[in-house]
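Encoded as structure tokens, the following chain is the form predicted on its own, with no partner shown.
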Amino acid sequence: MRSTFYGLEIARKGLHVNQANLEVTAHNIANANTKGYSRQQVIQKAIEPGTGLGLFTTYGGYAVGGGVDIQQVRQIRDAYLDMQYRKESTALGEWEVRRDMLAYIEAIFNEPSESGINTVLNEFFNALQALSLNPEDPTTRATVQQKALALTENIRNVYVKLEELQREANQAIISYVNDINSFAREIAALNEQIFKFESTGRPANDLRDQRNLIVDNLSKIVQVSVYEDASGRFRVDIAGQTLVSHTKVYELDVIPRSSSINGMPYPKNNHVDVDELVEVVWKDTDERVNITGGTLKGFIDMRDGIGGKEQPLPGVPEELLEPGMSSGQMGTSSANAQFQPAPNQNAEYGIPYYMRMWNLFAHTLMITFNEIHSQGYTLDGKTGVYFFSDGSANFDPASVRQPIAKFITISDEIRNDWNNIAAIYFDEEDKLNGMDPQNGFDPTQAKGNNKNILRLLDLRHKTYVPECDNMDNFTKALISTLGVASRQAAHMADNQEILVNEMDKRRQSVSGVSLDEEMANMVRFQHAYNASARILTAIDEMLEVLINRMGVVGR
């Protein structure tokens, strides 16, 4: 026969379990707005009737269970949704960086506008056109001088801003590497706490939420994979290598790239790269980290992207294809021996691509314009005058400072005297008519000769660089390429944002706290608790009858 007090124990367990349910409900409601919190749930089970000999044997052909007990307080999460969310978050981080940086590059080029390259280029050639109509007019010559200054200033400003943007991207990379290390250390610390807590047999749900939130944040910076073994040891991998293994952290580091390849593991990536760009490496081994996604990859692609394999360009000096050239190193064989061609490791269209094309534009403009201009004669009869220069005291077109887009300006001769604009040119017909300075003809006597200006004007519509058929089309094609890349990045970022939001909604539908649902649970558990308490009272009254009132009849 079972114990007389058996019902008291069942009621007590009911009170205990429903109180626990109310406490978990209260915890859920309290954390309804806590970022990263996953709702928790009490898993309870009915206690089966005792089957052993003695007090808990069946009685009268039936068996009464032992009440209810708590199996665990579990966290409601879906590991698959977590994985999908982090995957889409990684892609979003990458495309957001590309979208923002390409939009910034568009702002640098500022096209179309009244101060963009196409406008200042048009104004320069329009001034030359006006000069061709009246080649001796000083006002028109002054206009050409000023428009040329505006053109070169525009080219320099664009290039300098692109360099600044590359430095900023580099600084962002350093900052995100520090963030990754910080997240890794936090995960390792949480791993230790969770492992110790759960070794007592209790789940560390709230600590796991904190860890998952950090992994979520980390997944936007870099592609991550997480693993947990049966004993609860947690591991985080990035780029196929371990970042955190339980309590051990494998930190990242940055190493400055060098112009020299002699004994340097990481030379410059592109010939236009600014100094002090860094390579992301593993701190323990100095091996390069193969970043495969996330915000960090977005910054690396934009900082290093040269837009496919960098092939030698016809008409462009080989020096332009070598990394780390400076004015003092140009043209010296000993310096050239220290450098290697750009390794072309990044196929994305990033800042170096636009720097390289801008440098190509400036270089070809200066070389071709100077070549024609120097063949003409000034109003004073001088020849061999260069129109553009690299700003150095002793300008030498055979050894131009690179990147020329950073230094291009008008020559001192043109800056100091607009009469040095060489408008006069003697073609074969002139020479047949006796107007040949090589045979003693005085060029100053060729009033009204504008043939050299006309030859310079032809540059605008002749083959400029292999990629485009003329100067106008070159700049338009460059801006068009930028616009297409920027729009694509914006569309991809928008699409990824939609995907991430959708995945987050799906996660919240599983893990999020619904106040309506918790309120319903609260009422349900409150009624169950009250009912259990009422059972205690009923049994107490029964026992009172049994103990105090039985056997008193007839007294």
Given for the second form:
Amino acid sequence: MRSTFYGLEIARKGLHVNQANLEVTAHNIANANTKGYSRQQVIQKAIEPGTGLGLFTTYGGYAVGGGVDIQQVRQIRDAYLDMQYRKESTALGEWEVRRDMLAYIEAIFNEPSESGINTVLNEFFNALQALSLNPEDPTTRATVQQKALALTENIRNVYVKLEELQREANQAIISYVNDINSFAREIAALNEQIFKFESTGRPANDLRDQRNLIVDNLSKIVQVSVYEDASGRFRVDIAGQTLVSHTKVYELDVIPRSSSINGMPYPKNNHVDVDELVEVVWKDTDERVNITGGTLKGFIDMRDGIGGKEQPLPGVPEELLEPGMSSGQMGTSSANAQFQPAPNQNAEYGIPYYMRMWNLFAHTLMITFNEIHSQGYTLDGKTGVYFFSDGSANFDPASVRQPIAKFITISDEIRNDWNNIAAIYFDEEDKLNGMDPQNGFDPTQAKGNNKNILRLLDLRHKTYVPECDNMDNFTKALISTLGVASRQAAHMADNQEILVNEMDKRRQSVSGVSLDEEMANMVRFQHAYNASARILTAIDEMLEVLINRMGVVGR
Amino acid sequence: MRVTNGMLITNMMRDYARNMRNLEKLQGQLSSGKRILKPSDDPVAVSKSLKLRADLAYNQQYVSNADNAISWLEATESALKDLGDVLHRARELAVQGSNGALAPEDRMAIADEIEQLQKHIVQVGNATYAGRYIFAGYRTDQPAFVEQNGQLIYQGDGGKIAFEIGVGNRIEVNVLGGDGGAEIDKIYDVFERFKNDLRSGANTNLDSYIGEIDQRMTQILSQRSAVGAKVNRFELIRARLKEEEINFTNLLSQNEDVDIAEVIVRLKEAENVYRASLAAGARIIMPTLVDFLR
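And the form predicted in complex with the partner chain, for comparison with the form predicted on its own?
What follows is the entire complex, opening with the chain shown before.
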């Protein structure tokens, strides 16, 4: 025999479930603009007819169900899309950094422009040309002196800015390592909360959203993989090692690199590197973290990448050429070494590459120019005067201060007296004509001689600058390498952005809140709620008849 | 695919931002007049631009070098012309002087004129261009010649000064005053002897001076024609450099300047797209079911 009030119970359940549905709808609408929010849905289920005691079968075999019940409030989310999104986001983070850093390097070189290296070099050589027309003239000498100052200033300025950029990249690495650690700690804290909450049997939807959002953010910085075991323990791996294991965090740390290996586990990567650079390590073990993607990888590549290497060259110190070698490993350079460009195709052309090229250029300019210049004679008949110097008090061409691009300037002799520009040189023909200072000829007797200037002018086309052919092609080669790299990075970042957007769209398509949908649901649940209430009143009326109107005959 | 409000808004924002970037880029091109502003805009074109700029810078300097060379050579040419004129007059006088029927006073007068010519050639020999002695070899800072005891002493040397008017292309511009050059000291010497013979009357055979003067004239003429040829060469080179300058400037402009008409059309187009995206956004994002439910 079924209970008189059973229908009331069914109606009550209908009210309850539809009310819950309306609340979840309200929650969805309220969070329509919440970042990382996944829409939620009440999973409801009809209560089956109780068959255990054969209660309902007694009425001619009809089975009547017991109403409705909430199974769970589920969030709509696709873990596969999350994974895809994070994968693309990692690549985007990496390319965005490259794009931005290379754009910055482009700004440093400032080409094509009226003030870039190309222009100052042109102006310097043109001043020399003018001097060759009139080697005794103090104004043309002054021009050469000033243009040389502008040239060396430009070289130093660019180099110092590159060093600054390397330092900034390093600083970014340190702050991203801090970000990773704090994200890891947040994830561990959330893991604990979620685990506790869900041990009651209910899903911690909103906490999971928060955690997912943090993992999304983390995925842009570094490549992540996440795992969740059956009991709800959550693990985050980066670089193939565990960063967060449930509530335990394995933090990262940074260790300064050093040029001397003594007591320092990590040596400098490149000879041109500034001093403060750090290695990213696991805090517990001091072991290097093998970063494979994301913003962090972008910064590390830009900070450390050196690009191609080449064979030793006469007159160029090996440390300018061979990256990643400690001094103990350095061989002796052979004077007749044939240049064989052997660029490493997979190498990353980062800031050190441009620093190194700049050094090669400055070094070649200084050495070759000085060599020719010192063979000539000044207006006062002096010889052996160097044109450029490394700015040290006693300039010694045998041990040039490195990185030279940071220090190159004109020598004190040229700075103090432009008469010390050595325009005069005696070739074989002149010597046959009796003009040989080694045989007592007074070079001041040949003030109109411009042969040394002509020899200096030759340097522009004849001097070999590693990787760039000659001095004249240097800027072109460097700028086009930079342009190509920057353009590629910009394209890759653009493409990656499209992919990330696409994945984001797909995720939103699944998890995003549609106001139309919520409104339609609201109408649905509202009506169902109203109808349940109506059933309640219907039963009420029925009971009213049963209880108050029955058995009153003859009263 | 299920479409949500968030997607619509995100899409609209993205499109809006992209259209804005497009506008910004076109606006930048239009206001600067340049198609390429940084190497990554077009690495190949930038590299070409750098080469053209360097070529132009060279070119301008070489034009200036050629101008200088031409002026220097013209100063030399005019000096050589003066010398030629002087020799001409001296030859006339020599012809006159070799005429035996000359009275002693006439001989003296001729000798006086020769002395004047002699003084003139010293001046010509010490001709300067921009303050530099053109006949002195490397010793451009001191007079090429000094007179000493009836002799003209060449103080210059054998230095040959070349100007560069192309990569590795150098042309000597100076003519030496002494041996192998204009040999002005020898002209002086001829005049000196001629003058003295006229005055002393010792040598009546003045015919030999005609030959000597002719010999000097030939030397000067050959120097003059060499200088003339050089001026010619410099002028040709200068004309070519000027033409190249126009070509390079054109190429540079083609390479890096914008086609204003094209950019304006594209700007207009981008503006339309931008407006359309705003209008579409305004229409799509506003209404939801919320607006239609009472």
